[in-house]
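Have a look below at one chain only, the form predicted on its own, in structure tokens format.
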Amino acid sequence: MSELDLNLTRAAAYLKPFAEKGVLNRIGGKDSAGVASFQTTSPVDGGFLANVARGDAAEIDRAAKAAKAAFPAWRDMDARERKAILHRVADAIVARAEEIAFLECLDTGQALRFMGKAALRGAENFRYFADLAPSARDGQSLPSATLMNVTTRVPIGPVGVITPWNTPFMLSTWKIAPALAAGCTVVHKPAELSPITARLLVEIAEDAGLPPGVWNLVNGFGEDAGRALTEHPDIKAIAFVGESRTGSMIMKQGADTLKRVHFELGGKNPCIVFDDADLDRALDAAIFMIYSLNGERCTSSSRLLVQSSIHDDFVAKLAERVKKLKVGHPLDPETEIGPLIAPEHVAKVCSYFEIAQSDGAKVHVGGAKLDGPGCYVQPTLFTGATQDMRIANEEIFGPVLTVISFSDTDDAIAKANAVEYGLTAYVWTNDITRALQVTERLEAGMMWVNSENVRHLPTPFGGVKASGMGRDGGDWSFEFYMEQKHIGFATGRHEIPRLGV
């Protein structure tokens, strides 16, 4: 039996409880079948995975009230106890990492070589924020001439977390772990296209000792469950990962309740390769940052800006590598690119093949949907592109790379900044002065020089322009999930103006 066959057998066993019982909502520590159900199917072959409870405004209301009721006790719990619970969650994630990875592969189409690591990154997120929990409320001493001024922080209250369908397990932990560590309670609405591991995660948390109601899960669609969550008066903040257009809608929906929002949105990120760079490493990084995770991630380097003096040779080597990328079943350990999330998304990605050619670009490699069942698309490389083309400005969100030539530093910066997005940028040069000048002028929230995206959890994660607002990571996460308090203690009998004497 091949390794793929063995993995399929194990995956079927992990899926069986969900296929039989369905993916239920979890509100106040109790299961709920919702008002109806919908199916989640696998992008591998379109096959049935599970029935999913569909929540509506009433389910969201129950979940918000459960989170509100659980908030005082969770807020006031000794932070060391919260830390211990979150560490137990991390331990359980590690123990069930294979189960999480296999289910994620079936539900999203992401390749196993990446999903195994995503589960462990989820555990790392819980451990990191667990360790910060005891110091989350620490403040500052800011003395003045007449006052001892001190600051502290308190959790904002029940929060809503809305997560996307790409790497949903890891992104859920990235948002929920700091909220819990800060002392907030949570209502989580995962993406309807990949709901299974969200249910598994809340089960893991409650088994680890998380009190009922602290973490509530409601599945559903944006127009009912999502909107109800963003409009609910008991929800004090919304953390959202997804499309920029949806982020705009959420901001409008939360306006009446003056809801705090945190958005991690789209990207059209440049990878800029100068002629003095380590070109072999730059090539490896450029390929990894667009074709890993099926190109379905906001930080992918979907625009490759190559200096004209090295353009032709670099593109020739790039094309040969892209042709050799292995597309296959996500549970096959050899697979580098799996199926895209759903037929609708395949249609969107494939529409750009014709758009590219009509705008005058060349489909250098790929450019077609693969025959047979499932949502498989050829890894695609566009060349001969200019920055005014749609393929250079719009987020395609698939295994599709657009190459653009540039002449000098000013030209590279102008082209890199000429999009509505500003999430990440990648710069390859061995000239440190140039690297400093370029990163100073790039319009992006995160930049890496001579590196692919390597996350360091204490650093701020987030974008500018249409790529979002707010930052995750380290203390920046607590700044979102907590409120600042200032207290001034008089240190002497300073003069108080007397009125009405």
The other form holds:
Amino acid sequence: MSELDLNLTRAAAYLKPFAEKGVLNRIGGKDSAGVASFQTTSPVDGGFLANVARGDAAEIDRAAKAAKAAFPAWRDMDARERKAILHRVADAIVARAEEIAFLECLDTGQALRFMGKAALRGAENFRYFADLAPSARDGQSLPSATLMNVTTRVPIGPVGVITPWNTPFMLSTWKIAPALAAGCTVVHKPAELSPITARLLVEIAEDAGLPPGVWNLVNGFGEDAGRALTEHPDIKAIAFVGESRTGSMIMKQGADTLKRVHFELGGKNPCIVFDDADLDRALDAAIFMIYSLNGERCTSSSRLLVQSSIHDDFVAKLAERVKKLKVGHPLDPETEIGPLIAPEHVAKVCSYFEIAQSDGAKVHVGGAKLDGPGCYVQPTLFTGATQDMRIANEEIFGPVLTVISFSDTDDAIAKANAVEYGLTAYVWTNDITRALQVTERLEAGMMWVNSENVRHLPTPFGGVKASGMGRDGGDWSFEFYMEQKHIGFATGRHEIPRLGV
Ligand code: NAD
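Having looked at the form predicted on its own, could you now put up the form predicted together with nicotinamide-adenine-dinucleotide (NAD)?
The next block holds the full complex; its first chain is the one shown before.
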């Protein structure tokens, strides 16, 4: 039996309970089938995976009320106890890492070589924020002449978390772990296209001792369940990861209830390669940052800006590697690129093959859907592109790279910044002065010099321009999920202005 066959057998066993019972909502510690259901299907062949409970506004209302009811006890729990519970959640994620990874591959089409690590990164997120829980309320002492001023932080209340389909498990842990550590309760609305591991996650958390109602899960579509969550008066904040235009809709929907929002949105991130860089490492990183995770990755380097003096050599080597990328079943350990999430997304990605050519770029490698029932697309490389083309400005969100040539530092910066997005940027140069000047002028929330994206949890994660608002990571996560309070204690009997005497 091949390793893929073994994995398929194990994956089928992990899927069985979901295929039989469905992917149910979880509200106040109880299952709910919702008002109707929809199906989640396999990107590999379009086959049935599971029925999913479809939540509506009434289901969201019940979940928000459950989160509200659970809030005081969770907020007031000794933070050391919260820390212990969240560490137990991390332990349970590790114990079930294979199950999580396999189900994630089946539901999203992401390759196992990346998803195995995603489960462990999810556990890391819980451990990191668990350790910060006991100090989350800490404040400052800011004495003045007449007052001992102190600050403290309190959790904002029940919060809504809305996540996208690309790496649902990792992203759910990333948003929910800090909310729980801060003392908030949660209503989570996962993406309708890949809901399975979010359900697994809430089960894991409750099995690990998370009290009922602290974490509620409502599946459903953006326009009904998602919208109702953003409009609910008991939900104090919305942490959202998804497309920029959805972020804009959420901001409008949340206006009447003055929702606090945190947005992690799209990107069209540049990887800038100067001629003095370590070109072998730059090549590895450029390929990794667009073709890993099927290119369905907000931080992907989907624009490669190459200095004209090295352009032709660099592109020749790049093209050879792109041709050799292994496209295959997500559960095959050899696979580098799996099927995209859904047929509609394949149609969107493939539409750019035509757009590229009509705008005057060259389809250097790939440029077609692969035959067969699944959502497989050839890894694609566009060359000869200019920054005014659509393929250089729009987020394609697939294994598709656009190469653009630049002349000097000013040209590189102008091109890098000439998009509406500003999430990440990758700079390759061995000239430290140039690196400092370029990173100073780039419009991006996160930049790496001579490196691919390597996440370090204490650092701020987020974008500028249309790529987002607010930051995650370290204390930034708590700034979002908590409210500052100031208390001034009079140190003596200072003179109080007397009116109406
Ligand atoms: P999407 O915006 O279509 O959907 C994301 C979530 O929002 C889903 O759960 C969806 O049901 C919900 N939603 C849709 N309309 C809504 C509405 N009106 N009100 C409330 N909720 C609504 O995004 P997607 O297609 O699932 O994900 C891909 C996008 O996510 C890409 O643009 C990608 O760059 C972005 N993304 C960003 C980051 C980041 O950290 N910046 C990370 C991952 C993905």
